[in-house]
Structures are given as structure tokens and as C-alpha cells.
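A lone chain, given as C-alpha cells: the form predicted on its own.
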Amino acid sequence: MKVKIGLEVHLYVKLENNKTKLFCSCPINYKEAETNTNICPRCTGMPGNKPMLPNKEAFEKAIEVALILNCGIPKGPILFQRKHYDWPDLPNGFQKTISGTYSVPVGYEGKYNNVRISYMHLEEDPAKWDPITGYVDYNRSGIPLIEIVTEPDLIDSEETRTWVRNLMTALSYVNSIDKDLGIKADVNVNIENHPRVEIKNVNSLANIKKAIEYEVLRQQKALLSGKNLVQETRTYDDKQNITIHMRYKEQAQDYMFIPEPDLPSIQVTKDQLEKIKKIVPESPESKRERFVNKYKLKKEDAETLSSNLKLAEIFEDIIKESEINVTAKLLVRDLLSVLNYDKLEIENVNLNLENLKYLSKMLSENKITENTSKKILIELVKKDFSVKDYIKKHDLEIKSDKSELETICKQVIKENPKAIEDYKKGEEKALNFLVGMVMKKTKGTANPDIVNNLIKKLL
């Protein structure tokens, strides 16, 4: 039974200059503000209210998202429409959205990671409504929201979860999405040649995966038992790990889309589009392929480096002066493991690029050990200091002077007669022990290959 999965991903726009709602001047402070405090007659649907012109920054951020997803941008006018439905979370009785019958989206016919993007658009978020208590919080009403709609090109839960995770990586490149406000996805699942079922408002990557797995199994069991599937809307209960029927699926005509009479059409000018294109970086998908083809990186290293724009930029800056694979290992294996251990994000750490360049250069020239480099990184993420001065002060350069190392090796051999005896009996690990003792005495700065050869010669 072939499974087809499509997504409608809803994400909050990250605003940096004009941090207000889409059609009014109320501040966006949804998480911290007390309920129903960031509101006005416009976002609460008071009689006679009229929307302000759309938040320009939010609209241009939507274009950035469209471009990073390889979408086309319409040349003609873009209209906001009224999407009618009667729920308490919509104070006006309709949602203002760039979608619906006869609409022209912000971006169309895109593609990301082999999944076709049907269209993406901008709309206002409804209020937060608790159907059990009936309580409505309008702080969220009117916050700018981006919706990305895919074709049903995904085939299983793991592929879908991975695609959404990669989507978030791509959107982080343009810094247009507020990750702190979370993600909401409507997941469309159907077994080929059978009606589509929509699972509404799934709110995490883990829940997207689990909801798909349950729904696929539910549909398969129904078909095997001879039941007919119906087109419907369901919700995911993460406590019971099941999907529950909400209502039978509405069609576009049920929403009675009409152009919003209180808002003018928007025309994206050629100059405006060119200006936005200049600030949209290369996509992580393209960057990953380039890292593999141009720099001959392992696919896994290219994937990790391209997963974060800052990390990718650091990598490409450092390799101008250092060896490519050494730099990749320094960043992927050492830096990220230190950051993960301390639960830090690279964006929140004050890393001096010159220090990282110097570390990579010293490693490339085999002047410090990997162990020394990692110990320096552990200190470097805590506070900034001169790596060059630190290495000199603590005498951390690799020691390759054979006469000096031979003296230390002789001392270690003298202090460890049991290990000598074990080695002569053929126990190879005894040699590793002796090398380790020399490394300890030199604080990890001895050249391990030279030490290994010296001890063998002395024995």
C-alpha cells in the first residue's frame, strides 16, 4: 500500500525592526505578556475596525522564505483574501490570508530537498482558543504567519521528520522564522487511490513522526478489514498517541473566499525583489552539494557544516589558510562536541575567528595535538583569549626533539618495570601504556609517533 504525505507548515515570522502584528500596531510579545494585554479593536474584531496596511517587514521576510525554497515570485498584484469560518479564535469571523480561490501566493512552484513546494503565503494567526474552557487569548491574534504547502511527495514518517528538520535549517539561513514560537503543521496522509486525511496542528518534529505512523497504520487496518476511508480532518492526541476525528474535510468553497475590500493589492517591484535577492544566501542544500564536490568532504561532514550558516561561513573562511579536512574535523568533531556538552549554540558563543584560524593552522602544520586543540576549545567557549599566547605560555607545541623525548622515555621505562616485562611477553597494550605515560609527562605535547619508535628502540 503506497503512502503519500503532504504538509502545510505554519511558522511565525521573525521580525527585527517592526515587531508588531500584521495589520495593527500591537506588539508581538505572545510568550511573556499576560493574556489579552497586547490587543486593540483591530485584532479583537471590534465593530467598525479596519486593518492597517500590512507589516512591510513581514511581507518581505515572506519573500525571503520563498526565494530560499526556490519559489517563483509573482509579477502581478498579490491580494489578501477573507477566509470565512465560524470559530471563536477568529474575532472577525474570517482570516486575512494570501490564499484561497483565485489567489496569487507570495511564492509558487518551488522545490526543496526533492519535495515540491506547491505554494507559500502570508496570513494572520488566529487567537488562542481553549475549546474546553471557552477561554480566548487574543495576544496571538494577528501575528504574521507563513504557510508552506507541499505536494504529497513524502512517503513515510522518518523522511517527513527529516525533511521538516532540514526545512528549518534552510529557513534559519534567512533568519525569517521565530523558532521560539514553535511550529504547527497540518499533515495530509493517504494511501494511494484513497481519500486524503488531514491531521491538524501537529506541533513538533517528534509528534509529526508519531502522528503519521499511527495514521498510516489506522488507514491500513481499515482497508484490510473492508472499511471505506473518508476525507476528514483529525487531531493528534500526543498523550494517547492516536488521531481523533474532528470534522469532515471542508472544501475551498466552504470558506467563501472573497478579496479583502479594506486592503489594497501588493505589487512586488523589480527593484524591491532584486534588493531582497541580494540578502538571501546560498541554500544549505546547494552549499552541502558544493562542499562535497568542490572540497571533497565526506557527505556527513558536509551535511553537518551546512546545517548552520555561521558554522558554514566559519569553515569557508578558515580553509583559506588551513587544510580542508583538518578544519572540518576541528569544527565538526571537536567544536560541536564541546558546544553540545555545554548545551550551547554557536550563535550564542563569542568565538574569535582568528583564534579558530590559528588552531586549525597549528593542527594543519602538526604543531599541536588534537587533544591539545580540544582542551583549548573547552576553555575558548567559556571566555575569549589569545590562543597563540596560551599555547606559548603553557608550552603546548608538539615536542619532536628526539634527545629530549628519549630522556623522558628512559625515565618512563625505568619507572614501569612491570609494563616492560609484559611487553617482552608479547602484550602490545603495554607499549600503548608506556607511550601514554610519556604523553602524560609532556602534557600531551610529545609527538606520539616519535615516542612510539623511541620506546621500541630502547626496549
The other form holds:
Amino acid sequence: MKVKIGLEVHLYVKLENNKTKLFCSCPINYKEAETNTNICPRCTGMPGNKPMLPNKEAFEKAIEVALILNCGIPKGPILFQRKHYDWPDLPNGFQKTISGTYSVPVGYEGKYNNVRISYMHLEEDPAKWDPITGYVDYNRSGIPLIEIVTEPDLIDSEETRTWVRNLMTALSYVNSIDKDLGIKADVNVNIENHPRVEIKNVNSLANIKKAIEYEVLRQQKALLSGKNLVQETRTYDDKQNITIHMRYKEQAQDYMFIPEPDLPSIQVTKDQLEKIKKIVPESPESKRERFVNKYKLKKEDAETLSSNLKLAEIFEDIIKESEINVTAKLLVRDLLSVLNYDKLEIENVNLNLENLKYLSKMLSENKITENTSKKILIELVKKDFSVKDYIKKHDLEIKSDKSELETICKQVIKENPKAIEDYKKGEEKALNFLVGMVMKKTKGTANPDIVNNLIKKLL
Amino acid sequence: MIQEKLRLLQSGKLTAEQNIKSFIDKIKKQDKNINSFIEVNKNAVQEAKELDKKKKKGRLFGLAIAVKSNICVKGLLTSCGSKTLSNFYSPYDADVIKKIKQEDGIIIGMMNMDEFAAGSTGESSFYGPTKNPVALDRVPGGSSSGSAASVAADFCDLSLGSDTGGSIRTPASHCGLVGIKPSYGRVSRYGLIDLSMSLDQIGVFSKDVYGSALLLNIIAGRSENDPITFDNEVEDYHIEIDKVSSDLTIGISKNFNDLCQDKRILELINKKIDEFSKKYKYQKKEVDLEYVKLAVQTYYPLVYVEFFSSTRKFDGRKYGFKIEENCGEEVLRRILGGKEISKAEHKGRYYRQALATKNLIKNDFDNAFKKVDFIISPVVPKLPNKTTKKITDPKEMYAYDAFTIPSNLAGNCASVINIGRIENVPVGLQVICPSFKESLMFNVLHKFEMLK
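Instead of the form predicted on its own shown above, give the structure for the form predicted together with the partner chain, please.
Now the complete complex, all chains and molecules, led by this one.
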């Protein structure tokens, strides 16, 4: 039984300059603010209220998202629609959205990681309603939301989770989404040729996966026992890990969409679009492919490097002067594991690019060992210092001067008669021990190959 | 009259307190017969006293302004003439109210009106019908019935109304006043409770042209609170009122005249136009407004759908009364009708077609205004009904607005001035000008005023 999965992902827009709601000047920090303090006649739906022009920054961020997802941007006017439904969280009785029967979305017909994007658009968030107490907090009412709607191109829970995670990577590239405010997804699941079930408001990557797993099983079981499936809307209960029937699915006509008469249409101008195109970076998808094709990186390394825009940019900057493979190893294996260990994120660490460049260069030229490099990284993510000075000060450059190393080797041989005996009996391990002793004496800066050969020769 | 009153107030010969007090006394004595007020502002006299202490006096200093009950005034009952909002004391001022207060105008009270502005007679208010002070056996016209009646009865100096399909012009005609529906986008509607958002405009009533010109000059202009307002310069309508304009061409349309049921109204209007064109040596020209005949059919789908949408917030959760369970017949008809059209609208058949026809009517006017400077027409097709006669057929009621609706659809500015009486009932004449030509409109109105 072939499963088809489509998503409607809602994300909060990350605003930097104009941190206000979509149609009024109330602040958007609803989590910190005391209940019902970020409000005005507009976002509480007072009689006589009119929206202000939509937050321009939010609109431009939506275009950035559209572009990174390879969506088309309409050349004609974009008009907000009223989507009517009767619910305590909706103060005006309708939601202003760019979706709906006759709407022109912000972005249309995109594609990301082999999943087609039907459209993406901007809308206002409803208020927060507590069904148990009946209290409504309007702080959230009117906060700009981006909705991304996909075609049902996903086939299972794991693929869906991975896709959403990669989607978040793409969105982090344009810095348009406030991840701290969370993600809300409506997940459409159906078995081919059977009615579609919508699971509302699934709110994490893990829950998306679990909800799909449960729902697929539920539908398969129902079909196997000869039952008919119906088109319906369900909700995911993460405590019990089940989906529960909410209502039979609305038809679009039940929302009675009309174009918002209180707002003029919006036109994306050519200049505006050009300006935004300039700041939208290459998508992680094409970056990954380019890294594989151009730099012959392993697919996994390309994936890791492109999963973070800063990391990818650092990589491409360093390899101008250093070896590609050495650099990839330095970043993917060493830097990320050091960061991981300290639970740090690359965005939040004060990393001086010159230091990383220097490290990579020294590694590429075989002047320091990987071990040295890793030790330096551990210090470097804690505080910034000059790697060049540090190496000099602690005398960490690989010692390849044979006469100097020979003296040390001779000393080690002299100090370890037992090991020499063992080696002569044919125990390879003893050789490693001796090399290790030399490394210890040189604080790990000796070139291990040279030491190895030297000891063999001396014995 | 207003100019004279302002001179007295500005010079201190009349204090704001005296002005307001005399109105309040009169309202107390006489409004029980007219029922033009839903709420008198209890603080009005106190506010006037405070104003009298001020050194610098605003441009509306001490004038009593009556406000239609669908325009939010902080702390006053903004009921829309409906039980639905009979608890709603607005927590904020509409943009127009802020501007009036800034110029030291005093809000004297909240006026009676057809429930949610959905009517043309002034009879459908939850607070009872408004009487016509100048023709007591006739309806005052609506929906801004109280705003018109209060000016006509001298309960205030000026008043605010709203006009979606004639709600200012019809009562202005029936009460013998000047009534102005500004161009769509001229006045901010932030704080105006919706009837039909693509048509609603706030406008003014006065006894003389100067009063309306002054008040409109103050409330007009772009506001970020209402994104459909325009940046066009707000001219000094009241100062330029008698600017001499020569070589104007008057437009007359038989498309209007054919719809006029009471031919005595047409005769009176034609007589006035002749006088007018002779005195000012203006040319007359016939213009073709072919699609005006579709105005009423175009208007109602728009109003129904937009009204349905805008009343969804009156779900009973916040203001105590769910609109469908507490409103009158006409309001309910529009909500239920709007809901059905909206549902069927999924196929794009009604609302969007009405929007398209709206454009045809606008084009008609645009073409006409290439040939003429302004258009003159009747305001209503017949004399106002006797209060004893109830219109029960909605079609008959809707046809009443056939001359006023086209300007709302076209978005241009239109106005009414009294030109005489028939059967002792006031009759007005409508002057329609292109969008944002309010200045010209006030010139023309003033010239009619000078004919008397």
C-alpha cells in the first residue's frame, strides 16, 4: 500500500529591524510579554479596526524563503484574502492570509530536495486560546507566519522528518525563520487511492515522525479489516502517541474566502526582487552538489558542510590556500566534534577565520600534527587567541630535523632497554611504544614517520 | 452661520461652555420628539469648560459635533444602533474623532442610525426610529438619520455620518441640509464600524456649505491607520469656497432622470439647473452613464458579502450578543444572504462579478468627466415616505438608493444641497465630482447656496 505524505509547515518569521505584528505595530515577543499586553484594537478585532499595511520586512523575508525554495515569484499583484472561520482564537472571525481560492501566493511551484512546493505564503497567527479555561491571549494574534505547502511527494515518516530538517537548513540560510518560536505542521497522510487525512498542529520533528507512523498504521489496519477511510481532520496527542478525530475536513468553500477590501494589493517590484535575489544565497541543495562535483568531496562531508551556511562559507574560504581534503577533515571531523562536545553552535562561537586558515595551512603543509590541531581547536572554541603565536610559544611545529630527532631517539633507546629487547624478539608493539616515547618528549611535534624510520635504523 | 459662530467662539464673545450648554438644554427639551441621540455625552459641558481655559484655540473651537453611532468615540456608546453592540463603549477614538478633538471640537453625543447602517429611512434602530425635525410626518432618511436630524433640529453645529450607498446624502436631502460623501480614500475610516469596506466613507452634515467644507478639511487626509487612504493634498475647501471658476460644464444624464419616479423632483431640479447655468454662464451637456442601471444589483452582493465578513467578530464571545440572534430583519437578511453568496463565491460567480461591474460603472463616470466638470442628478427618486407607511419589499427599499449608490461604486465624491420643498418636504440636489475634486464640489455647492 503506497503511502503519500504532504506537509503544510507553519513557521514564525524572524524579524530584525521591524519587530512588529503583520498588520499593526504591536511587538512580537509574545513569549516574554505578560498576557494580553502586546495588543491594540487591530489584533484584538475591535469594532471599527482596520489593518495597517503589512509589515514590509516580513513580506520581504517571505520572498527570501520563496527564492531559497526555488519558487516562482508572481509578477502581478498579490492580495491578502479573508479566510473565515468561527473559533475563539480568531478575534475578527477571519484570518488575513495570502492563501485561498483566488489568491496569488508569495511563491509558487518550487522544489526542494526532490519534493515539490505547491506554494508558500504569509499570514497572521491567531490568538492563543486555552480550551480548558477559555482564556484568550492576544499577544500572539497577528504575528507573521510563513506557510509552506508541499505536494504529497514524501513516502514515509523517516523521509519526511529528514526533509523537514533539511528544509530548516535551507531556511537558516536566509535567516528568515525564528526557530526559537517553534514549528507547526499540518501533515496530510493517505494511502494511494484512498481519502486524505489531515493531522493538525504537529509541533516538532520527532512528533511529525511519530504522528505519521501511527497514522499510516491506523489507515493500513482499517483497510485490511475491510473498513472505509474518510476525509477528515485529526489531531496528534503526543502523550498517548495517537491521532484523534477532530472534524470532517472543511472544503475550501467553507472558509468563504474573499479578497481583503481594506488592503491595497502588493506588487513585488523588479528592483525589490533584484535586491532580495542578491542577498539570498545558493541553496544548501545545490551547494552540496557543487561540493561533490567541484571539490570531489565525499557525499556525507558535502552534506555536513552545506548543512550550515557559515561552515560552508568558512570551508570555501579556507581552501583557497589549503588542501581540500585536509580542510574538510579539519572542519567536519575535528571542529564539529569539538563544538559538539561543548554543546556549542558555530554561529555562537567567536571563531577567527584567520586562525582556522592558519591551522589548515599548517596541516596541509604537514607542519603540525592532527593531534596538535585538535588540541588547539579545543582551546580556540573557548576563547580567541592567535594560533600562530600559540604554536610558536609552545613549540608545536612538527620536528623534522633529523639530527635533533636522532639525539632524542638515542636517548629513548638508552632509557628503555626492556623495549629494545622485546623489539629484537620480534614484538612490533615495542616499536610503537618507543615512537610514543619520542612523541611524548617532543610534546607530539615530532614527525612520526621520521621517528619510526630513525628508531628502526638505530636498532 | 458656522463661520459667524466660530468668530464669536474664537473672540470669546461666546464661550464653548455657553455653546454646549445651550445645545444640551435644547436636546433635553426637544429630542424626545425626534429621538436623534442614542447617548448624550455627559461630559460635554465639562470638556467645554476645560477648553475655555485654553489660550490657543483650535479651528473647531467649542463647536458641538454629533457623531453617528458607528464611529468609535472613546468612552461613548458606539452601538451601531443595534442591541448587538448595546454594551460597547469604545476603548479608542476613530482617526476622525482624534482630529476633531485636536482642533477643539466637542463630541456632543452618539447619534441614532439604521441598525449597522443597513437602511435608508432611519427607522430600523434598536433605539427606535428617528423623526424628521423639518417634516415630522416623514422619515428623516438614513442610515445617518440622527446625524442629519440633530443638525436640522439645531441640537449641534455639525455632525459626522457615514455613506456606503447614500446614507449621508439621503437624510441630508430629506432634512434640508448639506451632506458630503467624500471620495473613497479621502477620509480615514479607522474606527468606523464596517458596513461594506470597499464602499464605506465617513462624511459630514451641516446647514451651510462652509460648515461641511471646514469639517471635511479637518478630517480628510492620508492615515497609516487606513491603508486605502490616499496622499492627495487636502485643499482648504472652506477658504477656497467662493473661488471663481469659469467655463465649467454641467453634466446631466438621462440614465439618472429616467429612474426618477416623482417627476416633480425632476422639474424642480431642472428649474434650478437652468437658473444656475444662466447665472454663472455654465454650459450643460448630456452624458451617458449606461451602467448606472446596474448599480443596485451590483451594490447589494458587495454589501452582503462584506457585511457578512465584517460582522463575524460579533460572535457573542466578546460583546455579549451574537449578532444573528439579536439583530433586526434587514441586518439578518444581509448576513444570511452574504453567507450564501460567500459560500457560492467559491466559483467566483457573484462577488467577483460585482467587483467587475463596479469597474464598468467607474469607467462610465471617468468617461463622462472627460466631457463635463461635474454631474447633477436627483438624490432620491421620490419624496420621503410617511412615517406611517412601512416599506416591506426589500426591492422597493433598495431602489430608493439608485442615484446615490453609483458614486460609492465609482469612488467619486458626491454631495447634496437643498433646493426647495415639495409638499412642504425638503428636496435636495446631488452634485457629483471626480475623485478628489472636493474643492470644485464645494465651489459648485456654494454657488447653489448663493442662488437662494
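Residue numbers count along the first chain shown, from 1. Throughout, rigid core stands for the largest set of C-alpha atoms superposing within 1.5 Å between the two forms. Remember, it's a predicted structure, so these values are computed and weren't measured experimentally.
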### Query
Once everything's superposed on the core, is residue 435 shifted 2 Å or more at the Cα between the two forms?
yes
### Message
For residue 451, does the CA position differ by 2 Å or more between the two forms when the superposition is done on the rigid core?
### Response
yes
### Query
Quick one: core overlaid, is residue 40 moving 2 Å or more at the Cα between the two forms?
no
### Per-residue C-alpha deviation between the two forms [residue 407; rigid core superposition; Å]
3.7
